[in-house]
Each structure stands twice: as structure tokens, then as C-alpha cells.
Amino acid sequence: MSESVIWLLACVGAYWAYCVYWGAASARLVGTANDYFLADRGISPWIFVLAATATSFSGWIFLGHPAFIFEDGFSFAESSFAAIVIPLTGVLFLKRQWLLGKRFGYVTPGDMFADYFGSEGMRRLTILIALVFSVPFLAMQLTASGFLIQILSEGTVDRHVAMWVMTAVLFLYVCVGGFRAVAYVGTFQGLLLAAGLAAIGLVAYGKLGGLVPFNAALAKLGASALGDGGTTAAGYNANLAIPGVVQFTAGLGQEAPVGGHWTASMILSYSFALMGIQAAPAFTIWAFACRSAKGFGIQQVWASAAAVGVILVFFAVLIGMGAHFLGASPSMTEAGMAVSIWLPSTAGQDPANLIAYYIQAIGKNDPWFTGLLAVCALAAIQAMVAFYASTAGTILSRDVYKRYLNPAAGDRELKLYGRISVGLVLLAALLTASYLPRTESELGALALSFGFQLWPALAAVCWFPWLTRQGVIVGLVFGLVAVVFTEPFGQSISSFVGLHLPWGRWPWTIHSAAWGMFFNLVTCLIVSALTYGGPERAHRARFHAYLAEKAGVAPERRPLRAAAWAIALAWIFFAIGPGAVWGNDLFGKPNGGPADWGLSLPSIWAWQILWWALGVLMIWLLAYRMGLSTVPLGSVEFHVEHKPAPLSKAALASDWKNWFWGLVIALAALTAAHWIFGQ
């Protein structure tokens, strides 16, 4: 066993011991069910700032973001604006959800939606989205952690063993300590995530010899056609340019877009998908668990937009694009573009594990650093796994067990079933990761887009009382169906029943999140217009009157509203929308080299840095100047416990009958479609 493997096992063992310690320490503070599920609504602002940032960005940023930049170049690096668009959802909805949670005593998003809309159907759809978001997404994270340990241990530890051990540790501290343990450990994980990615970026910067050699290598790349995407329709290397506003192709798997699929429309629609992270049911539980709203603006502006933005716009680019010139791309090495042969060529053949190869290369000279960086990567992964396992357990215990199976359940039973639910969610994710890799991939692709489909529901609860129950529910169903059938899972379903869809994944280079939202929103608006009015309107008005009183825009800021939203729309257009293509050559042509690059950087990189800085200002304007994330006006009333109206046995039986007959009709429709269109 090499020295680096010994350091790896020692550091990971110490880190896991730290996690278990906090689980045990938090367990001593758990009394009631609310203690277990929401840390008694006492999460402090600074714990929220660090832990919520870790759960928002986590392993997919640490491992996935640089790897995709390596594969798709600066066009994918546009998604570094995740640092802006993810907290944008929080700016719009988090404070208002927190107020409603305090006022009405909600524990889960299902409580909030069911109470506001007066519909148990909305609660069930929320449970469905929470589970689709949690299980396959967790499975993907566990798979990534397994490969990470296997590569860094040089095969000494099998990836399956690593996944099972990590899941056992997660179960131990989440199950015992509840949400408080997840939050406390999450603060440390947030710091490790940022430090680890910045450290790897600095190492890449050093190995590249600084910015001047890096730019010289990028200039050679820009003058060539090397790379998976070849060249764009404008003749630019696809690594250094966005391949157009939109391409009307049939979708991935059916027709390849020229210059790659990261067009401006794909960047915009993928950004919508990323907004699903803080719209997902789990993140609502963050809002309910916070003691005050003081941490919201800090997390959104300074921790996410500013700090994570720096890491993504600078360090992730150095890691991803730099890997081409450090030996990971054999074709570029053969073309004389390599600055150093430091990474193995296998890193380019296995880009999903690019970070693992970076850490392995660092460990050759500094074995102890391998262990530390591995802990940073595992912490990034665990932050999300622990959070979503905990919140899924809360939702299953409260929205399923207590609501439908045992309404009289007390604290002891709720905590027990909460722990059992955490175990079941982790076990389902682990089995999916171990034995169903295709299912993991197909279902995992739905997660972000499913979360984004809750935007109209959140907009109704927080802002627009004229969106009705019928409109939101029917729109949500249409949106979820559209998402499914623009992803591989829908292709598999249609193939199973003998249908061949004429489109592939993401037709017209538009992500499934946007396709879903199009059908969701159109249906929601039409149905809401047809069903507006009646006694439900007065019921909804009660919530909005409270929000207007506590979170309304101050009179002196009202003149700024039009300007603020105009700035936000302009930022979306130029940073992640159609206007982003102007960044291809506004500051010099990609193939012009440093002599032609006005800011001594490739034009598209300079464009991203500029709009990232403006994005931080935009989030600051909305969060602080417009007061969307500041402390509410006056005192906040606190309702001890939300007690929904009990379900009668007749109503419950009727509900299940509706679901049964709905399933029968759906199966009959599929059979008819197979008979008509099948071969």
C-alpha cells in the first residue's frame, strides 16, 4: 500500500469520525419530532449560510463542473452562472416561505402547498417530486464517490465497498442526529468544498505556468479545429465559442448540433434546470428550519454569487480547460499544445473522474495532500446526500405516515419512522447506484427539471394569488410529463410500449426543464383564467395579506421595482440568454490569439467574467435594495404546530379510487397508443 493511499484512508477515516461525532452530539439535543426534523426551527444564520451553500452546489460542482468544461469548453463554462441563477430562486421565494412556515407552523412543503391550495393532490405531487429528486440524485452522488475512492486508492478499495461504507456513515449520523447534525456537519463541508476546488485550481494554475502560457495554449487551440465539437457554423473552435442561439435539431441521439449542443438556448434552459435546486421540496425545509431571515441575503449574495462565482469562473476554468494542456488530451499533446505532461492521458478518456486524476497527480509529490483533497471532494458529495436523505425522510414521515397511515402518531413514532425513512431512501439510492446504473442515469436526469416545475406553485404561494389550485396542479402534471418525454427515461417508456418518438433528448437544443415549463406555464395560465374566483380566492388572499404586511416592498423602494426587474431581465438576456453569443468575439476573435484579444483573454471568458460581476450586483440589488431577502417588517408571529384538517375515511377511500381509476385510464391509453402506432 503506497504512502498516498495510507494518507487517503487516514484522512477519510478522521473525517467520517468527525461526522459521526456531530451525529452523536446532536442526538442529545433531540427531544420532539420538530427537534429531529427541523432542529426546532433554530438553525442560526451563519450555519445556514455555509451549509445551504454546500447543499446547493455540492459534489456536482466539485466533480462535474470542471469535467464538463473539459469536454465542452467555454460554452459549457457559461453554466458557471449557476452561482447567480441558483440563489436567484432563493431571492424570490425563500424569505416568503420562511414567513409562512413561521406563521402557520409548516414542517414540510407538502403542508404548505396542501394548506394554501386546499388540495391533498398537491401534497402527493410534492412527495413524488421529492422522491424523484432524492433517490436517483443521491445514487449519482454515491456512484461518483465510489469511483473517486477507487481511483485514489489505486484499486485497493473497490468502488462498491466505498459506496456502502460511506452510506453506512451517512445513515449513522443523519439517522441519529437528524437535521441538526446535517446542518452542523454541512458548515464544515461548505468550507471544504470551497477550499478544495480553489486549491486544485491553484495547482492547475501553477502547473500551467501562469496566465500567459495558458492564454498562449488557448490561442493555439482557437486556431485549430481540435476538440469533440470541432468548429461552429461561424468557423470558430467549439471550445472557445457558443455554437449559435438555437439549432433546430431533433435532439441528442437523433441529430448532432454543429459545434456542440451548448447553444444559447441550451445554456438558458439548463440554467432554468439549475434553478430547480432551490425550488425543490427539500430546500423549502431549509426555510422552515431557520431561526431568522438574517442569513438569506448573505448566503445568496456573498456566499453563492460572489464566493462560489469566483471559484467557478476562474478556478473551474483553469482546472477544466487547463487539463487539455497538462497531458489529458492526447490529440492536443501531439499537436504541440501541451504546456506540461502532468496528467495521465487516461484522464481525457474518463473525463467524469477528471478531479480524481488531478488529486492523484498532486499526491505523487505530496501524498498527504491526496488525503486532504479527497476529504474535500467527499465532503462536497456528502453535503447533498445527507441533506436530501434527511429531508426525504421528513417528507415520508410527515406527509405519508402521519397524514395517511397514522394521524395520531406522536413524537416518538414520528422520529422512529423518520429514521426508518432515511434508511429506506439511502438504501434505495445505494441499490440503484450498485445494480441499476442505467436507471440511475435516466431518473437522475429528471431531478433538476422536476424541481424547476414547482416554480409556478411557489409563485402562486409567494406572489400571485390569481394562480388557482386547478391551474397549478394541471400545469404541474403537464410540465412533469413534458420533462419525462424530452429525457431518455421517456424514450425508454415509449420504446417499452412500442412507440418511437420522432425526437431525441433536448430537441432544438432546449433542455427538458424549459420544455416542461412551457407546457406547465401555458396550461397553468389558461386553467387559472377559467377557474378564477369562488371561495378559494378569499382563502388564498389570507396568505397574501400576511405576506404583504411582513414582506411588502417599502414605499421608498417602490419606484425602483421596474428598474430592478428590467436589470434582471437584461442580465438574463446577455449572460445566459441569446445575447451571450455576442461574447464569442466582442473582445476579439477566438482564433485571433492574444494580440487580437482586447482584454488579453479569450473573448468568451472575458464576457463571462464581466457578466458574473454584474450578476453579483444584480443579486445584491434584489436581495438588499429591494428587500427580498432582508429581515421582515415588524415582529413575526409563530404558530406552534400545523394541524391540517383530518381526512375522513370516505374521502380517503374516494381519493385512492380516483388514483386507481386514473392509473387504469392511463394504462388503457398506452395500450391504445401501442395498438395504433406500434409496429
The other form holds:
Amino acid sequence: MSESVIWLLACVGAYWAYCVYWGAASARLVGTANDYFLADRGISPWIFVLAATATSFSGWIFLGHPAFIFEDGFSFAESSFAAIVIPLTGVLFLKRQWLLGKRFGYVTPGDMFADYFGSEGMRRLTILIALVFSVPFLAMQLTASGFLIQILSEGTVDRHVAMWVMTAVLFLYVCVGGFRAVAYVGTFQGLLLAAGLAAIGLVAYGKLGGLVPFNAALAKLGASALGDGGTTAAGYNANLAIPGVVQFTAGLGQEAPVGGHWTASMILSYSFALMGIQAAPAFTIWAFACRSAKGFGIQQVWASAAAVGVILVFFAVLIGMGAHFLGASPSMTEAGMAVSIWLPSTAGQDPANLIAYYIQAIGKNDPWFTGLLAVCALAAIQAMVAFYASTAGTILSRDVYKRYLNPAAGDRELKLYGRISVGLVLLAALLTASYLPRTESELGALALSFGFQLWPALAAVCWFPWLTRQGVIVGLVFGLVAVVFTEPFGQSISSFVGLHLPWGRWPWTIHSAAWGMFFNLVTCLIVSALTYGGPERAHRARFHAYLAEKAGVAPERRPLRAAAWAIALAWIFFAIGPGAVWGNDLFGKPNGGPADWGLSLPSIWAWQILWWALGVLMIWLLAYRMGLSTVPLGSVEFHVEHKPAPLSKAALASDWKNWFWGLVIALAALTAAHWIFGQ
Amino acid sequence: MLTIRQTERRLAVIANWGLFGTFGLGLILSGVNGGTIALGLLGFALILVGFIAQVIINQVYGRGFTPGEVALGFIGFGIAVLGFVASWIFDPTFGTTDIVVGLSGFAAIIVAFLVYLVTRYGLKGSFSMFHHRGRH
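What's the form predicted in complex with the partner chain like, now that we've got the form predicted alone?
Every component of the complex follows; first up is the chain already shown.
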């Protein structure tokens, strides 16, 4: 066993001991079910800032983002604006959900939606989205962690063993300590995520010899046609340019877009998918668990947009694009573009694990950093897994067990079923990761887009009383169906029944999140227009009157409102929308080299840096100047217990039947999925 | 049993040292191992940042260092100094770079600690604190 493997095992062991310690420490503070599920609505602002940032960005940013930049170049790096668009959802909805949670005592998003819309159907859809978001998405994260450990331990630890041990540790501290443990451990995970990515970026910067050699190598790349995407229709290397506003292709798997699929339309629609992270049911639980609204603005503006933004815009680019010139791309090494041969060429053949190869290379001279950086990556992954397992457990316990199976359940039973639910969710994710890799990737691809489909529902609850129950529910169903059929899962289902869809994944280079939202929104608006009015309107007005009183825009800021939204729309257009293509050559042609690059950087990178800085200002404007994330006016009611109207016995009996048949259908679907996708 | 506020302070302190302490030590090791003064000094700088961050945490939570933290700090510092001196005496590969890194780093930590004492307790108060503790 090499020295770096010993350091790896020691550091990971110490880190897991830390997690278990905080699980035990949190358990001592758990009394009631609300303590367990929501930390008694007492999460401090600074804990929220760090832990919510960790759960928003987590392992997919740490491992996936640099890897995709390596594969697809600066056109994918446009999605570094995740640092802006993810908190944008929070700016719009978080404070208002928090207020409603305090006022009405909601514990789960199902409680909120069912109460607001007066519909149990909405609760069930929320459960479905929460589970789709949780199980396959968690499975993907577990798989990534397994590969990470396997590579870093030089094969000493099998990836399955790593996954199972990590899940056992997660189960232990989440199950024992509840949401408080997730939040407490999340603080350190947030710090490690940022520090780890920044550290690897700095190492890449050092190995590249600074910005000047890096830009010189990028110039050589720009003057060539090397890279997976070849050249764009404009003749630029696809690594250094966005391949057009939109390409009307049939979709991935059927027709390859020229210069890669990261067109401006794809960037915009993928950004929508990322907005699904803070729109997902689990994130609503973050809002309900916070003690005050003080942390919202800090998390959105400074932690996400500014701190994570700088890491993504600079360090992730150095890691991803830099890898080409550090030996990971044999073709570029042969073409004489490599600055040094530091990474193994296998890294280029296995880009999903690029970060693991970086850590391995760093550990050759400094073995202790193998352990330390591996812990950073694991912490990033674990932040999301623990959070979604915990919140899915809460949703299952409250929205299924208490609501339908045992309405009289007390604190003790709820905590017990919460813990069992956490175990079930983690076990399902683990089994999927271990034995159903294809199912994992196909269902996991739905997660973000499913989360984003809750936008109209959240918009209705937080902003627009004229969106009706019928409109939101029917729209949501249409949106979910559209998402399914623009992803591989829908392709597989249709193929299974003998129907071959004429489109592939993401037709017209538009992500499934946007396809879903198109059908969702159109249906929602039409049905809402048809069902507007009636007694339900007065019921919903009660919520909006409260929000207007506590979170309305102050009179002196109202003149700013139009300007703020105009700025936000302009930012979306230029940073992640069609206007982003101007960034291709506004500051010099990609193949012009440093002499032609106005800011001594490739034009598209300079464009991204510029719009990232403006994005921070935009989020600041919305969060603070417009008051969307500031502390609300007046006092906010605390300690109200939400008591939903009891289901009648007939309804309950009918629900039992519904649940029974639902379970039968779910099991049949699982069996079919296993038969179709299982390997 | 610790209150929630005390638990959160402990969380902040451990997370702080978990970040700055581990990265700081890692960089010091890298600096000494690779003979790079800048890396070693950067490691000590991170340890100092950790110390300053803990002072800020103490301020936010309205209390000073706990006796356990003081003991742990002195023990850790003592072991590090002993290790440094022992390496200087007994390790023939211990070079000038290592000596520069070690002396500069330890000196910076001592100065930072003294500055903290003086700013918190005043010049006279700092001496009296040791004086009183010595007598009782």
C-alpha cells in the first residue's frame, strides 16, 4: 500500500468520524419530531449560508463541472453561471416560502402546496418529484464517490465497497441526528467544497506556469480543429466558441449538432434545469428550517454568486481546459500544445474522473494532499446525498405515513418512520448505483428538469394568485411528461412499447427542462384562464395578503422594480441566452491568438468573466435593493403547528385503495424498468 | 449538556480548524518536503488565519477560548516546536529552507498570540493574568 493510499484512508476515516460525531451531538438536541425534521426551525444564518451552498453545488460541481469543461470547452463553461442562476430561484422563492412556513407551520413542501391549492393531488405530485429527485440523483453521486475512492486507492478499495461504507456512514449520522446533523456537517462540507476546488485550480495554474503560457496554449488550440467538437459553423474551434444560437437537430442520438451541442439555446435551457435545484421540494425544507431570513441574501449573493462564481469562472476553467495542456489530451500533446506532461493520458479517456486524476497527480509528491483533497470531493458529494436523503425521509414520513397511513402518529412514531424512510431512500439509491447503472443514469437525468417543473407552482404560491389549482396541476403533469419524452428514459419506454420517437435527447439543442416548462406553462396559463375565480381565489388571496404585508416591495423601492426586472432579463439574454454568442469574438477572434484578444484572454472567457461580475451585481440588486432576501417587515409568527384538514374516513379508505394500487403500479413499473434497463 | 448556542460555537471552531488547520499543516509539510519556502510560509499563514478566525468566532459568540482549547493549542504548539528542534538537531537532511520556514512560522504564531493577549487584556492585564495564575 503506497503512502498516498495510507493518507487517503486516514483522512477519509477521520472525516467520517467527524460526521458521526456531529450525528451523535445533534441527536442529543433532538426531542420532538420537528427537532428531527426541521432542527426545530432553528438553523442559524451562518450554518444555512455554508450548508445550503454545499447542497446547492455539491459533487456535481466539484467532479462534473471541470470534467465537462474538459470535454466541451468554453461553451460548457457558460454553465459556470450556475453560480448566478441557482440562487436566482432562491431569491425569488426562498424568503416567501420561509414566511409561509413560519406563519402556517408547514413541515414539508407537500403541506404547503396541499394547503395553498386545497389539493391532495399536489401533495402526491410533490412526493413523486421528491423521490425522483432523490433516489437516482443520489445513486449518481454514490457512483461518483465509488469511482473516486477506487481510483485514488489505486484499486485497493473496490468502488462498491467504498459506496456501501460511505452510505453506512451517511445513514448513521443522518438517521441519528436528523436534519440538524445534515446542516451541521454541511457547514464543513461547504468550506471543503470551495477550498478543494480552489486548491486544485491553483495547482493547475501553477503547473500551467501562469496565465501567459495557458493563453498561448489556448491560442494554439484556437488555431486548430482539435477537440471533440471540431469546428463550429463559423469556423472557430468548438472549444473556444458557442456553436450558434440554436440548431434544429433531431436531438442527441439521432443527429449531431455542428460544433457540439452547447448552443445558446442549450445553455439557456440547461440553466433552467439548474434552477430546479433550489426549486426542488427538498430545498423548501431548507427554507422552513431556518431561524431567520438573515442568511438568505448572504448565501445567494456572497456565498453562491460571488464565492462559488469566482471558483467556477476561474478555477474550474483552469482545471478543465488546463488538463488539455497538462498531458490529458494525447492529440494535443502530439500537436505540441502541452505545457507539461503531468496528468496521465488515461485522464482524457475517462473525463468523468478528471478530478480524481488531478488529485492522484498532486499526491505523487505530496501524498497527504491525496487524503485531504479526496475528503474535499467526498464532502461535496456527501453534502447533497445527506440532504436529499434526510428531506426525502421527512417527506415520506410526514406526507405519506402521517397523512395517509396513521394520522394520529405522535413524535416518537414520526421520528421512527423518518429514520426508516431515510434508510429506505439510501438503500434504494445504493442498490440502483450498485446494480442498475443504466437506470441510474436515465432516471438521474430527469431529476433537475423535474425539480424545475415546480416553478409555476412556487410562482403561484409566492407571487401569482391568479394561477389556479387546476392550471398548476395539469401543467405540472404535462411538464413532467414532456421532460420524460425528451430524455433517454422516455426514449426507452417508447422503444419498449414498439414506438420509435422521431427525436432524440434534447431536440433542437434544447434541454428537457425547457421542453417541460414550455408545455407546463402553456397548459398552466390556459387552464388557469379557464378556471379563474370562484371561492378558491379568496382562499389563495389570504396567503398573498400575508406575503404582501411581510415581504411586499417598500414604497420607496417600487420605482426600481421595472428597472430591476429589465436588468435581470438583459442579464439572462446576454449571459446565458442568445446574446451569449456575441461573446465568441467580441474581444477578438478565437483563432486570432493573444495579439488579437483585446483583454489578453479568449473572447468567450472574457465575456464570461464580465457577465459573471454583472451577475453578482444583479443578484445583489434583487436580493438586497429590491428586498427579496432581506429580513421581513414586522414580527413573524412562530411555533404554529400545521394541522391539515383530516381526510374523511371514506376518503381515507379510498386513499388506502389508491395507495395500494399505486404501490402495485410502482412495483410493476420498477419490475419493468429493471427488465428494460437492468444489466 | 451543551446548549444549542454552545454547540454551534463548537461547530464553528472545529470547522474553522478543520479547514485552515489541515490545509495549513499540509502546506507546511509540502514546503518542508519540497524545500519550497513560499509553500511552508503559506501553511503557517493559514494557521494564523485559523487563529484569527477563531478570535472572530469567540467575539461573535461572546466568549474567549475555553480551557480545553487553550490546552490543546499549547500542547499542539509544544509538540510542533519539539519536533522542529529535534529535527534540527538529529536530522542531517534538515536544511536551511526548513529552518527558515519553521523559525518564521513559529515566530509569527507567537507574535500573533501576544498581539491577541495585549489587545484583549491590555499590556498590564496580560502579565497579571500569568502572574495571578502562577500564584494560585
